[in-house]
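The form predicted on its own is given below as one chain in structure tokens.
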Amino acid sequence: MADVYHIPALLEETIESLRIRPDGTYVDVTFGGGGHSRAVLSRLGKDGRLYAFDRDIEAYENARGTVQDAPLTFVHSDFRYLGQWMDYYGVRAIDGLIADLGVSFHHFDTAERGFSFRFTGPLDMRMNRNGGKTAADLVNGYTEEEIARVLYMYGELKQSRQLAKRIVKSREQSPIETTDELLRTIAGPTATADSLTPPQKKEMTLVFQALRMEVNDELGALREMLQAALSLLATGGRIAVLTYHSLEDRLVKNFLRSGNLEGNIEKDFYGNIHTPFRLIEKGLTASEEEVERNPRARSAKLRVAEKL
């Protein structure tokens, strides 16, 4: 799959969610491949407006000949700042918003990204290239307890203190810079992704993913667009999300249920819930077929709700 740039999980069950109206207005805030903003354009009028969020430009370089002369704003910008660019536009109210929190595969399969251990490349992690930490200035800066601590936040790495002890020591013989260093740092001296064994990968994936969330604050992120999209959202509005860990999924779970970042269920005096939105879907997952033709689809989550 390293040609493709990303295939969407859960795409129709996604778009269906919507009820997408010919002159409504919708945001894309993970624009990734543009395959859940081609859907929503091939469904609007012209009296439609799609607003796709990615703060990687390559996302939009990549799908721009595809949505050209469409109705379609895209926004180069972190989706946290939904609010303030809804508010640029002079956007009051939107009818439907797509959060697919997966990261693209390109992302995974381009060696410089710095995303996966597959393959040796430099220790980036960013999604927006143009500035930030990466994930090399993160293992090679941090304290061993601010290590620790995304490992065991982020990645929910029980060992994480061994994990980053061990960090710590590689780096005082020299910094650690790029993927495979970081492996042999964590699995051994020797170590190849080839060579790993299923509790190494496991172990692996959840160290990388760990230091990409903290590079790119994808909680802290996620959290303010969900407030920003719930005052956004028109009554009637839908908002999907699809989540892929389970640190956003409860987070997403939460928010939807309740209104709150916190989760907590509001009750009046007769004990009615009192809470914005309609749950549609509370966690769909992809069918055996779709899972078969993308296996990257297995650990998606898809929830939808309506605001009242």
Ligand SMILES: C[S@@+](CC[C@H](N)C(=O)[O-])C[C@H]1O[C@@H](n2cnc3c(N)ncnc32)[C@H](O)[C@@H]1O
Second form
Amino acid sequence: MADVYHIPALLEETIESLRIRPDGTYVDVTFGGGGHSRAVLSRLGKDGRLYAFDRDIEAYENARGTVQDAPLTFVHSDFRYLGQWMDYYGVRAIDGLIADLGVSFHHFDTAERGFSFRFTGPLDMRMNRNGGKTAADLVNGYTEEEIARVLYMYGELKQSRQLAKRIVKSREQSPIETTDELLRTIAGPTATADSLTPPQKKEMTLVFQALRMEVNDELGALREMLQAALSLLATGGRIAVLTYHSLEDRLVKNFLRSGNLEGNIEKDFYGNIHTPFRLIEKGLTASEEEVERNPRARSAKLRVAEKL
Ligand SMILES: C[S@@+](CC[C@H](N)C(=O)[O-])C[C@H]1O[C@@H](n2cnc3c(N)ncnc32)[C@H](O)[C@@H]1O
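For the form predicted together with the ligand instead of the form predicted on its own, what are the coordinates?
Then the entire complex follows, led off by the chain already shown.
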């Protein structure tokens, strides 16, 4: 297991942007190492409450000791069910929500989770290991056409058909079960993580990203969560989303601008724009100092909006 579970990106900026009220009701849909959650909890009084979600139970098990006795309800669930869970707890409206998307350092740095080609491990990539298909199920079970679609849609890889062909050819010899077998399938029979050229490394990163997004249906979950958040936020309530790649960022940007997933800005007869949000942060990135301390913060983008 990795030593550091996670280092939160843009921590101060995210928390400040939410203007937390001590008696408010907040949701952190991506608990992870609990960095953002602990910062919210430190600002809540006895009448405040934080609901924190993570679909990986290891997240909460790791941080349980640091949040004991806090006004926190942990929900081990996919955040796509945000609306149903708030209903279950009788929460009608929330004052703020944080979503720090993607996976944690713990996921990337733990070989047996299979998220990184830097280590040899099973090709798993599920955030929730209680069920569902693994990345190995996908590369060995999807048709060539389906693999090409995943690589193109979620990795934006132009050579997706060629890569899918290579995967199918390789699995005909023997199933692709581990991260290093996939790496050699893509980059050549003698390739190792250390021998990759920068373009190969980029390609491998995008292949792994695409498989991870398919395995965890990351964009599907994000779409459902954003819609639930819109209906739950009280007037004046704020939503803060940290994105890490262009696909999820585009989705969040369009949603916060328009209030719908298509990004259609609605105008009335007189040309007045109707949107449920006022934009507060439009893609804030980490400072050079933060990136120096935490290089993985380099790709983080913060978007914040207030419900009108
Ligand atoms: C970037 S980390 C969050 C780090 C956290 N903000 C911190 O300060 O430590 C993302 C976390 O969200 C979880 N996650 C990602 N997608 C999820 C989803 N659809 N539902 C619930 N949890 C999710 C992952 O398991 C991971 O632990």
